[in-house]
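Next up: just one chain, as structure tokens, the form predicted alone.
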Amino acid sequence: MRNVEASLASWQEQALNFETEVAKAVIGQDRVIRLLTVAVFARGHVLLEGDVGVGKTTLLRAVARAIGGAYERVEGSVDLMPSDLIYYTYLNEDGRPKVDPGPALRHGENLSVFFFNEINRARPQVHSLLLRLMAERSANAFNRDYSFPYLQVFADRNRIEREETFELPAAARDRFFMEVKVSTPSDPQIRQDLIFNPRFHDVDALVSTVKEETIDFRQLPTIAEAIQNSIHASPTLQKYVLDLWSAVQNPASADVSLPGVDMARLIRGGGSPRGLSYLVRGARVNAWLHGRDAVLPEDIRSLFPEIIAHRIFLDPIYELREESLTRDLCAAIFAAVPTP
């Protein structure tokens, strides 16, 4: 037990160093960096959303460099096919066709970060293949099975352009541990630096300031398991989470109300068991990062929107207001469900 505690303490220091390194490349995004750190140590995949040019790609490149291991990046496009992830064909120097493993396979089990840029530009068939990579961390090709024990998928999606884009199906969104909104920083000094400081104009040089392999990606599954087994959730905390779940599934029964909304009709589907287990998993990591051995309500509340909101599906009449309604619903649920 003492060895586990010592290991957790050592890894907590490395986790905080990881945040410091990533912050060298991205300023004004402390909360987003903390959310990504939680996801890394909870072994969850992440989807980033935000306007064009807010730094999503820079952020993910910095995260990949700090994690270390093999890194692959794929650009989403309407003509991308599932086979493009598995293999590619070309003519060798003899003019003969040759087939080599594609980006998902070429590094084998050493693949640690798979970055899918503009995922909503890819076709549903590509989403289906990605779903298996995310869910099972495995693939079958060339008459053999490939395993990716250290794999984490990071993707980004811009919500500005609608042409030649494909909305992610519910099953694919549910496989993402978090959906994280990346917004332009509001601090005036940070905004000025981003515009006028040449340091932030060369992305390659900026990312190169991040120390490589700040954490050992091969040990992440082991330490993630140790965190889950060592950080406790009291019976009171467990009841609180179950009450939140009930309120998500049936807001009207929990006396949750929103102006101008029929609460009995609002929810078409709300929060799967997987989603709530992810919430607790993330809360344990958040407690660990704060040096605690038990989950507190604030650990649950701080991660609730990013882990649960994209698992709440609204009635079609409310879908055009989905983003604002789910945000308001989460706040109303917190106000209605007593905090222990």
Given for the second form:
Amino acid sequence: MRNVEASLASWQEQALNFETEVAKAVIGQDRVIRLLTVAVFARGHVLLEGDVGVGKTTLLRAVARAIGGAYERVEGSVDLMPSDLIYYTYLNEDGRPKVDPGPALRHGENLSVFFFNEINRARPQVHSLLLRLMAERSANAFNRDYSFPYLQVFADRNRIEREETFELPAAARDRFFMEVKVSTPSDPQIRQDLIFNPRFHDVDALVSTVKEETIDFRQLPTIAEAIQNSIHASPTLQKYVLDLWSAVQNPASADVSLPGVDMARLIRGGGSPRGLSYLVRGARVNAWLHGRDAVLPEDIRSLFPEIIAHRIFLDPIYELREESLTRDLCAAIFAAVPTP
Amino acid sequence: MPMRCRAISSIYEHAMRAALVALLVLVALSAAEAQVQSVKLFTPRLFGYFVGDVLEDEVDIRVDKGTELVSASVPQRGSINAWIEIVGSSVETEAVDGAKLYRLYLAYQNFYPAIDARQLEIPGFTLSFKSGDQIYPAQVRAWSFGISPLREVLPPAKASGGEYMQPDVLPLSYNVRGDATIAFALLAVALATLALLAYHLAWWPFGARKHRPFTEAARSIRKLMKVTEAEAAYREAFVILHRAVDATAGHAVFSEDVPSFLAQYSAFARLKDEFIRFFASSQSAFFSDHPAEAITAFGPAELRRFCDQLSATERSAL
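Next up, the form predicted together with the partner chain, please; the one we just looked at was the form predicted alone.
Up next: the whole complex, starting with the chain shown before.
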């Protein structure tokens, strides 16, 4: 037990180092980096969302470099097919057709970061392959099973265009541990730095400043399990999370109301059991990152929008205002549900 | 003949003496006239007065420069005789063409209950003026006015079946609606102001209705702790106090929200240390495995004291 505590403490140090390294390449995104760290240590897949050119790709490359292990990147497009991820077909020097493992399989079980760029441009068939990759960390090809024990999927999508895009099905979104919104930093100093400092002009050079393999990706599953087993969630906290869940599913019962919204109609589906379990997993990691041995309501609250908000499905008439409504709903729920 | 001569000479002597006296008087008068240039009396209407009327006259005396009125010679308020009384007396001066003009205003009230029309006289008087050591008199002449009775005397009214007493005059009814409206409006303003003041100072009934979570929490915690100080009661007390903090803030308050809570409700800022220790103990009691630590860190006695402080601060601040 003492061993576990000691190794958790040293891993916490490494996790904070990891954050510092990533922050070298990406400035003004401290909260996003913290969320990604939580996801890494909770072994969850992340969907990044944001405007074009805010540094999503740079951030993920920095994260991949700091985690170490094999890194693969795929660009989503309309004509991308699931087989393109698994197989690589080409003609060899003798002019004979040849099939090799594609990007997903190429690195075998060493694949640690799989980065799917512009995921909403890929077809649903690709999404479903990704579902299996994410949920089971395995794929079937060349008549055998491939497993990826260290795999973590990062995907990104931009919400600017809607043409030639495929909305992610609810099942796929539910499999993502977090949906993180990356926005432009608001601090004028950082904005100025990002534009004028030549350091940020060359992304390759920038990413190379991040120290490689700050954490050992092979140990991540073990340490993630140790965190989940040793960070305490008290009965009061468990009750709080259950209260939050029922408030999400039936806001009116918790006296939650939003101006101009029929609360009885608002929610069509509110938070899956998997989502809530992800929430608690993330909260445990967050508590551990703060050096605590118990989860606090603050941990739940700080991760709730990223982990639960995209699992709340609103009535179609409120869908256009989904983003702001969900944000307000989360805030109202936390204001209304008391603890301890 | 000698008798006759003596008589003639006696007449002559008398005549001479009279002429001498007249000359002396003339000299004296001309000297006085030299100082007092003119005396003019302006009387009011001279007829048609009744008992109780006030008559105002004015006497203008023009004197040489350097000549002063002896104020003691000015008639003062008070009765002159049985039926007339001076009720006003004032003097004004002004300079006119190298001379000095005194304007004396007198008001007489007549108390003569006349039973027939008759003339009454207001007596004259002498004013004294002083120039150097010399005193110069100025005579104000008497004047008379006509007074009438209030009722006929003959034949007696009773003889012809009349009455001496007039019928009572009916009271005049004034229209007071405007004044009443103003009075009611002012009363309404006063009451509204009083209500505002009562609200501001939390007097009854506003004081009683005011929502005071900490005061209520302190009351229920005191009741709870009176029964038992066991761990369950202690935890319940914590929950009650948490709800009071939430109710004050209007939303659930966590440990990390304490700084913003204190910034918003600055009256409680002086209890910052207690707040921090309360939330830390609450965390150990409810979210970690060490409830015993909470009791030692923030015991029941301290919890009660914290409640009382919060309640007092709330009453004084809100």
